[in-house]
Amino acid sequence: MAQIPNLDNAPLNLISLREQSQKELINILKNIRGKKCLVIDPKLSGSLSVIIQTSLLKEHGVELRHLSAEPIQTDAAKVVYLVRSQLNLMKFISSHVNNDISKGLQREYYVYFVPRRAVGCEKILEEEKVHHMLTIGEYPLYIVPLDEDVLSFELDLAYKECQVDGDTSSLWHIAKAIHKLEFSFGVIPNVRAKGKASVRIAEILNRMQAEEPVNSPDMVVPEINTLILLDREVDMVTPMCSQLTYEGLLDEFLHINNGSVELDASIMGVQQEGKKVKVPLNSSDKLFKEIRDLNFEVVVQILRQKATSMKQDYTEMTTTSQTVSELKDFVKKLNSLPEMTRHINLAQHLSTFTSKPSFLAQLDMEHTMVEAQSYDICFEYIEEMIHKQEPLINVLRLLILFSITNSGLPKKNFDYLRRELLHSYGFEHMGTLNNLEKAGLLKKQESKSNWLTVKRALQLVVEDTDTANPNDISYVFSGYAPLSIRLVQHAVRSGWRPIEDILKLLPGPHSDTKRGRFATSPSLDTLQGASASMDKVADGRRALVLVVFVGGVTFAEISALRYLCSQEGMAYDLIIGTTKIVSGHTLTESFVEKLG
């Protein structure tokens, strides 16, 4: 199955977007004649694999290499570097060039920055005395479609950079990516933002529109009706909880990377010692599309039912005589066998994690923290984790959840846990704890927590959640409705106004702006009943809302949004944009300071 996701059913024409990115890259390569070696920043190769097939690159006389400190081994006379604007990568390029000079090799060098060049990087190339030997360009890859309803801006560290380093350059990138969408699909008339970074992006977007306007013909209704921007900082509770959807759990335990997981071949039933296999996970796989957003308990039942029914069909085939059309139906069912086998293997592997008593105890503890009623039990649990020296990321993840739901820890407890962590895991983690404090994820309690008020007002804890036949988004965490998605629910249904009092209890400002010549058109405020005109865009499709998560989104939140979309009476389609798909693990990891 292809690694590149199938975008045929996307609510926007994402295929044209992807084709434009392919064309831009191929043009760069075409313009450099002859045999060349394309050296790709390893972090970019994942993004590129979702956009363009390697075979297509090779057709243009390209040898592929990954960028590292090691000199490039190639007999091509032209070397093309495709890199993010990261300072450490410039050192690699400089050492490659200097290495070639010392060997008397004459080559042409090209450096293409993704998505745009940075002064700091070029300064290093100048200091290393190689800048004059390079031809420098840009490959403006701002958006990577991961699936038919998910766009990634591929900014891994946006959250940490904004919160800890004070580096807000990613906000410009996000605004640029959205503005790029507007050039294809029209100016988005309604923009609702919550959080410091999101409100800032809305302002930058308006400035971009003023400086570089999208000229859409008078009568063309924009394809995206509303943009909702939400800071990750507004809801750090959700990513710290363990996701319980199929795709969410796959990410928690096996780490999905650009739409695929890599695992031992033996898990997938392939008997090859020590070999790894890549398993693609996107909606091109029909069975995966059907089960990805369901609670894992239900997925196991569905796979069992499908396997049983296939077994019955097989028994009927071998014991009774069949007509030709019955045979044909059976063969059709057999076509789905590889998908069935794939997901039964994956689900079986996941079960080895989810059935562990330690995982079930952790889930219990997360729920207790979200309930925010039993401070001492939670405190002792974390203390015990530290003393048992459980993996640091697991401890920090629960500690963040504990700190946020309590609006910090009393000074005595805070100092004690900080000291215990450093004693247990080593003083080199001082930088990590400082980062978490800087970001406000771990702090001393200065005021009473308002988490209980928010939880009650937005009904975040739902008793007796039916995971098999859900009637609320809380099924994705078996009883906790993600705060972020509750906010999106309100923003879409009735705007920010009715929940302003709650918004004020959450981090950062909020804004609601109307833009462009369609600003006077009825926004989604009036969708319910009064104005049916927005329900359907001219050609009968539902109105489209783009929800952008600044700082990352989890698969469980994406599943909750898809669940909202599938509900009867839902007047709009949702498409998701994010700086990166994250989990509690990867988010916490981004704050870890590597010393030495």
Given for the second form:
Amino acid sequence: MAQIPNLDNAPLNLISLREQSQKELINILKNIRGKKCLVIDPKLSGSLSVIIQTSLLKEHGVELRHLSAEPIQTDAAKVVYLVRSQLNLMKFISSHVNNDISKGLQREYYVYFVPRRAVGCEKILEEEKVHHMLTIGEYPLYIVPLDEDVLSFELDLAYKECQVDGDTSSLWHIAKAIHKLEFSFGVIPNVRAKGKASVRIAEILNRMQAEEPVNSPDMVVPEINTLILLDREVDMVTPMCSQLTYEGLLDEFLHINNGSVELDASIMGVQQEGKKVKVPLNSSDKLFKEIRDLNFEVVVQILRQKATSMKQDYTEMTTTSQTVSELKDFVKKLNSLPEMTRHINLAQHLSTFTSKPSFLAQLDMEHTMVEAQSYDICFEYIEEMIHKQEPLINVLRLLILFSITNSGLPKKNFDYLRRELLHSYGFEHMGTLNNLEKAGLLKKQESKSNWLTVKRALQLVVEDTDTANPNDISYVFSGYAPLSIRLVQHAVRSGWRPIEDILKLLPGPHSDTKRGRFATSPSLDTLQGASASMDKVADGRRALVLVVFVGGVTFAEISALRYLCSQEGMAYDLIIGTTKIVSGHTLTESFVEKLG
Amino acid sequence: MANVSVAAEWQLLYNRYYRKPELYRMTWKHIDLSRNKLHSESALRKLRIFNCAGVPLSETVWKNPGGRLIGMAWTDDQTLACVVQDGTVYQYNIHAEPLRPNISMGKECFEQNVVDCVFWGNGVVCITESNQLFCIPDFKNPKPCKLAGPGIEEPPLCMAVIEPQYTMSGNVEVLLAVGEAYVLAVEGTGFNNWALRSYVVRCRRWLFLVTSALPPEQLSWCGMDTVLLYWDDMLLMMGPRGDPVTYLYDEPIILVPECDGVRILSNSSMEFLQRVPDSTESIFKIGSTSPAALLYDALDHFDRQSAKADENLRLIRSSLPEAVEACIDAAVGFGSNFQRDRIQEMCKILRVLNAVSTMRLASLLVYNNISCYTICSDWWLINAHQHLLALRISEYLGMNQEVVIMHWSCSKITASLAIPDVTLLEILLDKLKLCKGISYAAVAAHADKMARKLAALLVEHEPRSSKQVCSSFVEHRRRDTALSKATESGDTDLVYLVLFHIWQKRPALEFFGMIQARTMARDLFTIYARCYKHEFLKDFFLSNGQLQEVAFLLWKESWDLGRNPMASKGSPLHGPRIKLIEKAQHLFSETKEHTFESKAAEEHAKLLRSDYKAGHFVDSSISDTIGHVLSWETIELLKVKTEFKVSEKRWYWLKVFALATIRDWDALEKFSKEKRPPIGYRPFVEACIEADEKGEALKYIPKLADPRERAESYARIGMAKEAADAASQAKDGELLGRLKLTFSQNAAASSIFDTLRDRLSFQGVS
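What does the same protein look like in the form predicted together with its partner chain, given that the last one was the form predicted alone?
The next block holds the full complex; its first chain is the one shown before.
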């Protein structure tokens, strides 16, 4: 099975989107004739792996390398760099060129920026006196379809850059990406945004529409009806909680990377010492599509049932005589055997983590923090974690959750825990703590927390959650309904108006705008009702809502959205856009200062 | 059946029809092609440009130095490129205005004298007297280069190029006919003569033919597989097989190859020789009964109000769509693939094509596809100053009018030197507003080139925050506005553009002042400088009093020093590191909000100093240091403990685990008895369990205060009975359930839990 996801069932024509990106890359390579060495920014190569097969690149006379400080070893006379427009990568390129010069090697250099050229980067190349030797181009990859309903902008550091450094490049990028979608699918008539970054994106998007208008004929109904933009900042509680869906847990423990996990071969039942295997995880795998969004407890049961029923079928097959059609059915079932084995192996591996007392204790503590009742217990738990020198990321994750639900820690505790952290994990983390403070994730308490009000008003904690037959999105965290998705639920159902009081308690402004030719029509309060007639796309499909998470989304949240989508009476299909798929781990890690 | 008169003038070459309609009568006077170079006249040292109908468009005096004119041609974007003997290329637009700068083929070419040149779409190849080849691959980006030396003594008989778009290498390839029936291919870097075997074979056949007669004066491909040969008064058309067709001319002609045929220019007329397209042939061929022919015939009858029209239509009912398509195709005159639902569009295009080919404009457009057409029409019309027509056409076809309006505005500015700025602005705005999204800045840039104040006025009206806006603002010394506009746009790249400009042009303090109040500009500057200009960033932070930021920078530098391999192992380089940290500490202490950082830096420096003394553990944390030191140096350790005020709690955790790591169980027990541990006995239990020492763990489990903890600890070392007892003591049903799960493999243990739980729930009820 390929790592490139199957997009046939996507509610939008994502295939053409992907083919466009493939074509653009191939054209770049085609236009540079002859043998060449393609040096890819390692992060990009992950993104490209869900777009294009490496074999296809090799067909165009490409030798592949990853960009690093090491000089390039190749016979090719042409070196093509494919890099994100990141300042720190420029030094690698200039040092490579200078290294070649010092060795007397004559090569042609091409630098393709993704998604576009950046003045800052070129400035560095100029200052390093290599700019004139490079042919510079762009590879406008703004969107990568990760699955039939998930688009990624591949901005893994967007949240940190925005919150800590004040680098808002990602906002422009997101607006541009959405604007590009509009060129294919029409101007999105309704835009709802919550959070500083989101409101800004909505503004930039309008500006782009004014400067470079998408001309959609009046009679055509735009394919995307509503855009909901949501800042990660609005809800940092959810990603800090351990995800309990199958896919979420896989990410928590095994780190899903661009739609696949890498594991020891032995876990997948292949007896090869020390060898790693890559397991693709996307909806091309039918069984995975069925179970990825379920609570892990339920997944274990389902897998057990399936295995049992198959065993039963097999016994029947060997003991009783069967008709040909029964035989055919059985063989059909056998076809799903590799998928079954794969997921049984994975689930088994996962349960070695989930059954650990430490994991259970951590879950317990997360719930206590979300409940925001027992301050002292939580404080002592974290203190002890630091003293035991448990992995820094785990500690910080809980600490962030603790700080947010309490809207900061009292100064005394704040300073004490920070000092203990520095003593236990080293003074280099002064930078880490500073980053967290700048982002508002770990701070001194200055006002009373309104988390309890928000929690109660939006019913975030749901007692008696039935994970097997869920009736609410809270099943993804076994009892906690993710705040972000609750907001989306409201935004889709009735707009911001009814929950404005609560929105004001959460960080950042919110906005609700009508665009295109709908801008002049009388204000429509709800999506349903007045707009119902235009929500129906001609061929009877449901209207489409694009939900964009600025700063990342977790698998559990995606699952919750899919759950909403599958509900009866839901008038919309949802498609998700995100800067990157994140987990509490990756988010926290992006704040950790790497020194020494 | 069909109108025979159309087909009567066709000639048959083997099995293909060719036609040669006259397109225009030439209206020029006193022109003798035998004396002039094509496209212009140089005998009188005048360059005159005519359109296809011989209407003079413009002329200018030719007074360029550099010797004889070797050749000239129109490039893709309708500039006339003229190559003269010394290798200089002069360029003119359609109004015979010279375009600067001239291009030189280089010194070597200058010294050798050009003898011949061949043009293609956007480039030219020249050959010199010493048989060296020079090339300009692209007039848009004129970089002359020398091709590989062909190594021939005699000048080649003739020369041809294969355009870069058709070659493997992506560079232009040159074919030279040398000696007899031998063709040499020259590439950018070398030459070979095997890759082009098919050309060689093909050329041989013609060479054979040519040697049998006088060499022809002109020779040209016509379409895909036919060749035209011209002698004195005879034009011979040769196909791959069959007898040639002969045309006789009593005046000199010039052959102009086009993509689908050849234009024949004579003193009196312009003709077009091409193969009759299949669609046309099917309609007009004498005796044709194809559906298309019948449809056309029906129209003829219909016009004459004859009932036969209906009869014809019935005959072809089933194939009507194909018939319609063939007719449209024939009407357009060239093969194209479009769908039936584009008939309307096609009719519009036909109208346009007809309008354009009237005498007044006389531009020949080839309809290959819409986009090609768009480019052609726009360039021709705009360059010929036919803006209104171009505008109407683009409106009619629903195309983007931006290019036309833009070009008009620029021409207008150039032509209206006498009109005052304000009036001109009115005129311009009136037209510019026709087109949404047009870049006022681009027009402004043009006005700026003409040194008009108009530029600034125009920019005010620009709705788009494009790069042009900024640069034009910058040029107008209104940097503040430029910065705000860029910031508003949200485009970080735009902000950087303005930033670098100001940074370069203005003194540092002014620059700092300008960005200080603007968050976005300031942040972006900081990001760039953090990556590339550390020292300058320090100046910035000092200038605005952000001392803590300077402190952070210094502190980071201390880590960079630490990473330097020379600095490790307690070498004297440790000194500078500590100094940096102390400096940072000092700066932190300047602001009240950063006392924490200040203290941390102080401790860090202290730790580094003690590290230095110990000669180990550079850059390990205090806890790690304690962990390491514990095993060998107790006195030193206590010193660390007091020096860094390590809390009792942490001290216990660290020491317990360190002792377990070195498996000094006696010491551990002694430590547990020193005094009542401040955090209970859990660390002791955990350390023992983790070290897999059940016996040791059992010493401490009973001492645990909380029965729940006791139960779980027992469970962890597999003592079900004890665990159950403790759990029942805690009266925690949930705990019992969970513990039961842990013992699910063990039936006996499970039953214990069940009994206990039953008893518990019973108690709960009572």
